[in-house]
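First comes one chain, alone, set out as structure tokens in the form predicted on its own.
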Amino acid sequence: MKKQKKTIGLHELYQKDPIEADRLLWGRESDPETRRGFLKKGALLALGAALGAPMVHAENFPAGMIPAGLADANTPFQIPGKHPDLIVLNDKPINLETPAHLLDDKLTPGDKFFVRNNGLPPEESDIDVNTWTLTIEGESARQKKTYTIQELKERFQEHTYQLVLECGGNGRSEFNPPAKGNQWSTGAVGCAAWTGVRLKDVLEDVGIKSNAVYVGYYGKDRHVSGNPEKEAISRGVPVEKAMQEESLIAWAMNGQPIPYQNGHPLRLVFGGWPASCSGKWLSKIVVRDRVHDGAKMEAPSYRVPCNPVGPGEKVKDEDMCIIESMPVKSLITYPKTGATLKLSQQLPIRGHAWAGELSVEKMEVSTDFGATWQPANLQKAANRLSWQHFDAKVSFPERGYYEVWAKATDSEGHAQPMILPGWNPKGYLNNACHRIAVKVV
């Protein structure tokens, strides 16, 4: 059965919280006591928009208000830079999936790539390019230093690489007992083209002590509770991973800065690893003697049993193991599920496949549930830690309904599962078979 995109209308937007409503819609900063707010020239040009003509007078408008123009049809609501056609699974905090067929293009697109937000971004207005800082400290870190963006544009060398960035909870949906979290299907992965400074480059310089075990990081989203005191979240890595060439703190992606729900203007960009790693809207680093205990650190957050149980099995928080590197997996991207031709037709396929640390050796394809694969085309990677590109034509004999797999295969041997691979508490690394639906008349 086709699975239902979920919708958040304007009136249960603005139900939940009306100022927090109008700067998600427009990015109108607004004052709740007197009941105004400032419309900045994009919010008045996203109003303007979503209207159909630009509103006049639209600095007298109150806050957290719906226009009359929208309250009728109930809208659903997008987030603005972001494609309209992305499924929101949360709104507060911002989580967004990219449908399958949105995931054709070689590169990610900055509007289609996926939001995984655990807190609050901070204040888009509070965003200044130009005094963003970002501080290296820790017990393992040999000095404090702080640098500014154009201090690290400066003083260290640009990297550009094609890194995959998949959320752990990619394909959550799948798994039974369900799993607590995000009911991601497919579509929590993008790769883009990320550009900033190796963060090892800039480890370098602070210095770091022969005890570095782990490193953290800090941004400045803010907790949903709003309350100051607590972390929306502060993950890390081991020093070995930090210090790889394609480990970056970047500033653009796809050569344009970064959009906002994903991390502009600083993130850390981790590629092959849970994307919880790599820390958006950064401003600090901690190198530390010890695995890093920050929000989102302890268990069972991204972590899974150190070894197989069975569905709904508890498990003991000193029995989980944190994700490292990703499991092999592929998307099929084109055609869309449903696709529909006429017997005498070849259909292509194509799509993406990537390993998490590793290389995908092997792409196939099935259109007979699995009973026999024939070969795609695989295209080398980019660069490592880059999705690989494959293609594929496919015939069927009669009439009817079929669906085609696709299986990709790693650098060591290991095939993706056809079925579900082992349960987790958490729902994490679903790598399955990907399969669309195909009629054939």
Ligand SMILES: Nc1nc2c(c(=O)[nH]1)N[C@H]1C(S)=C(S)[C@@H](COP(=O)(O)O)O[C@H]1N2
Given for the second form:
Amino acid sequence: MKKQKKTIGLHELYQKDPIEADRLLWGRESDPETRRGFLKKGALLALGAALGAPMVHAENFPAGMIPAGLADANTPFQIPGKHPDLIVLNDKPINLETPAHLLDDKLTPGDKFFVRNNGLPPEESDIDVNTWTLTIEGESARQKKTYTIQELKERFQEHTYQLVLECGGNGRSEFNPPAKGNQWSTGAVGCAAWTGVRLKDVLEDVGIKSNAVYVGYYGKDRHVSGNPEKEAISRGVPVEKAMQEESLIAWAMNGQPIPYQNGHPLRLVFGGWPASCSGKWLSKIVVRDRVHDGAKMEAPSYRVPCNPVGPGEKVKDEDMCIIESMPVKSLITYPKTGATLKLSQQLPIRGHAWAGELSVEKMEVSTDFGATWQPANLQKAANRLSWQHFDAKVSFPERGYYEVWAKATDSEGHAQPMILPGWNPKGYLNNACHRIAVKVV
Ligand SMILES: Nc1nc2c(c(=O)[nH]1)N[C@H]1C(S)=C(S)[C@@H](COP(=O)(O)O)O[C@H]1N2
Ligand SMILES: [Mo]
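Structure of the form predicted together with the ligand, given the form predicted on its own:
First the chain shown before, then all remaining chains and molecules of the complex.
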């Protein structure tokens, strides 16, 4: 009765829209009528890498056709710059999730960092780091001001923080009745070292009025419909969150330019809040005298019932509240679920835990479905709003099937629930204990 994960293969992608598939995979632009199109150097390199050898005579290869060398029906496809084992939940817009065992690094590398696009990113060839600008304006800004990235770097102090980004819908696939939207399992989360300037420093340079309540963002991505009048997403945070030391306008992730799909060349990063607050391909920030009313700020997007409701219950828009700090959660990143070991062996366990605006106080693991718990070693966070690493060693009394469950408790005493937390119409905030299967032989 396992729910089948929705993943998309190469063939399905080409069946839906061959020209778009070419663009997505190789960055190839072509004319849908003539099926001819120029293969730029980048596209040639990407194709060559996928095929294991450069494609000779590539100029004759028709657009929208899968190379025979990749035509095995099971060939998964890879988004340029992203790890081949990320799970593709949707290709238009692109949504990629990271399997738990690929989150084992202390800091999530760019190629393994999940992707949640609401729209179509700006064309890579249109992104010029040297001419990209960020404008600050709005009814509660004292002036309108525009900065190039170079000006941001020159005028303000640079800061680096390790910050967790987690989609509000992470874990959605478990809810019943099911909620519409990307059926995220556990992998819409990552923690990277983000470098940039404090949003606070830039807002102070512009000057904000005392009636400011919210800060909203606009990015250079386009609505999936292609309609230039429509925004893909335009959310934000209350001024108090914007003014925190760790709230960044970032241009680097783990010391490298931010990956294209994650918002290159500039994005907001608000650790601990739903990642939808952290605008990618950032071009404009508005300082508002009211709660920002951009796309997907309205109910029911990124909102949960202000008071708990029963599964499947209808909730009026006015009874839905904006999600702020994310709840306490953890993930076992080693071993991969399905591990097998010998009876005499101890099993090392590792992973990360995080708790929105709070810190994680306690980490425990169980091998008997939550009847008893043993403490895990829990490290301190590198800085506020970073995830914390944990590890433990467990042993098993006899041969057979087991699960390892992990449970984090935050600094206010909230523990992860062992079963699904409060059902809500859009399937947000599932912070149930993560579990992996283990066989002892
Ligand atoms: N401009 C823009 N910013 C955006 C989005 C988007 O679609 N466009 N998606 C948001 C959502 S819903 C999430 S969960 C995070 C995902 O960040 P990532 O793709 O870098 O993991 O970006 C947020 N910022
Ligand atoms: Mo999200």
